[in-house]
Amino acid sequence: MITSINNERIKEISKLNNKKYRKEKGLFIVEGEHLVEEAYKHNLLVEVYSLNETSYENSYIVTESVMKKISNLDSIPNIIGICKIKKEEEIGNRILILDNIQDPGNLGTIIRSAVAFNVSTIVLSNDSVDLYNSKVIRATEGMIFNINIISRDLFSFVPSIKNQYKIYGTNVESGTLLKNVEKVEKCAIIMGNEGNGVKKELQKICDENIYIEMNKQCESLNVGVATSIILYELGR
């Protein structure tokens, strides 16, 4: 059992919290009974600390003190993963790229949205909140390991994929109503920023807009939503 605070391998895993620490250890901390079986099942689990004996392997036992220490969470939990990054694949036929999301809760939810309507790749900008935020994680409730997802500089990936694939912005006020958009096998959807959308550099480099039909009294969906609807109607 490991009960010191102070422990070096506990301090090792307690830097997992700072975002430069796991780009450059390639690791990151999952929080939960579920998460855990998640990146188990995914053969990305590397480690694990709880309270209790687990059936895992390199699994330690630690004090609560010591599981305060490495948890993100206000209630700490019985089991604690620590798991490798998933390595890039091949990006597929449908992409999804996300333009500068910042609430962790909509990065989640868009998440596990891509995987129930089959995007084969999320694309991050680089100025998206870190995946690998503790709460991103806890909202993907699993689905981080189900998908690939990469993260780049949008400006220079958009135009490189151009003429692969249909680019598809999107845009509250104009564009192609979503029930009327042609399905096309390879396309990229681009969505955008919570407050202020999808940058104007990017929707100049897309082949088409689209908007989504309702209640003019509703000025506008949350970027979680709008997602889902969008990736629903396109899977159709």
Given for the second form:
There are 2 protein chains.
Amino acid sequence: MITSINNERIKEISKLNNKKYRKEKGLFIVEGEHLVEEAYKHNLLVEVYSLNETSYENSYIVTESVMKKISNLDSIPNIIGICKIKKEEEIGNRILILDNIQDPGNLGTIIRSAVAFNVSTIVLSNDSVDLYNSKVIRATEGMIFNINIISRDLFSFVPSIKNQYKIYGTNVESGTLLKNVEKVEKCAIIMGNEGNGVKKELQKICDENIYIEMNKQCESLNVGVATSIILYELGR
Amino acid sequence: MITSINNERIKEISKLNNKKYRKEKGLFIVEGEHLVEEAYKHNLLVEVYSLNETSYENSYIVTESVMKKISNLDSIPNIIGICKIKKEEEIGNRILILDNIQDPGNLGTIIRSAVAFNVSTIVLSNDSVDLYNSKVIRATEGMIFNINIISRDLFSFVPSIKNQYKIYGTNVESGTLLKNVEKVEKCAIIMGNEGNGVKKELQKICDENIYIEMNKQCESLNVGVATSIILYELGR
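For the form predicted together with another copy of the chain instead of the form predicted alone, what are the coordinates?
Full assembly next; the chain just shown is listed first.
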């Protein structure tokens, strides 16, 4: 049983709350039974720290104060898991590109919907909120393990796929009505920042802009909602 | 200029962060320029407190420490508004019923989407998160002023509209595929709690259950996303 927050191992693990350290180690933390179980199912679980005994390998019992030191939650979980960052896979036919999404809850929700509607790869711009931020992971409801997610400089990535994929931008003001968008085999959809939308320089590279028709009283939808509606419609 | 956090008026206004007091006074707080402007446009703005001079009537300048006392935000806004709670209107043809939604961000997002997709009235169950919670209001992006929202005991409300409206429940496991749902003039859609869905007793009263088809790896969508997709599809 680990009782001291000054234990070397605990100090190392707490550092995983820092983005730079996560990248260096190729590890991240998940909190709560559901996420630990999902990590285990995907062979990405390395170690477990919990308040009680568990049936996982490499499982350590810790005190509540130690758990509090590691956890990012206001009320500490019973269990946390240390997970390997997933290896990159082939990008596949259905790509979702996220240009500077900043809200962790939005990113988590988008990942969950992307799994639901069969996106093959999510491409995060380098200026997006960090994927392994604890709030992002919680909002994915475990779906972070079920999809290929990569980080790229979009100004080089988007042109590099331009001739193989139909590239859809999104715009809150104009474009092809979502219901009229042609469904193609290989497509990439670019969704933009909460306040500013897709960067102008990226919009220029798009083959077409998608527009969701809505009541004029409403200027725009939440970006998680807009992304999900587009993925739902184009996935049918 | 109000400089003291012990000023009687400031003490009264701070109490509006309490649900019971909001109800008693029929007032609530909005934070930031966009929401104050929306309240003004809807003739619901009663008073304004701000760090600088404004062009609103009944506007008071306050110090940063006073603003901090009133505000719910981590970084204080330049301006807050005291608003009247909107009067109830006719429920109209398109009703969205929310059964015990708990997350403020989800409720705010749903309100925003409900305006976008022409819902006439949102009915909140008495056990839902409070509508005038500051996080809810922020997530609506000002749309809270553009729609009729009422609170009801759903066990008496839903049966009371049963013969006039087609009532759709939602279920993450089975039901009529969303794309096959018949579009009717007068309908009410019931969305359930984040963890537990629609209460069994309410599901029994529904005429039909709606089901959103998705990849089996994903158990469910975020409730704000699911609601928005249903409203988008049925609004077409």
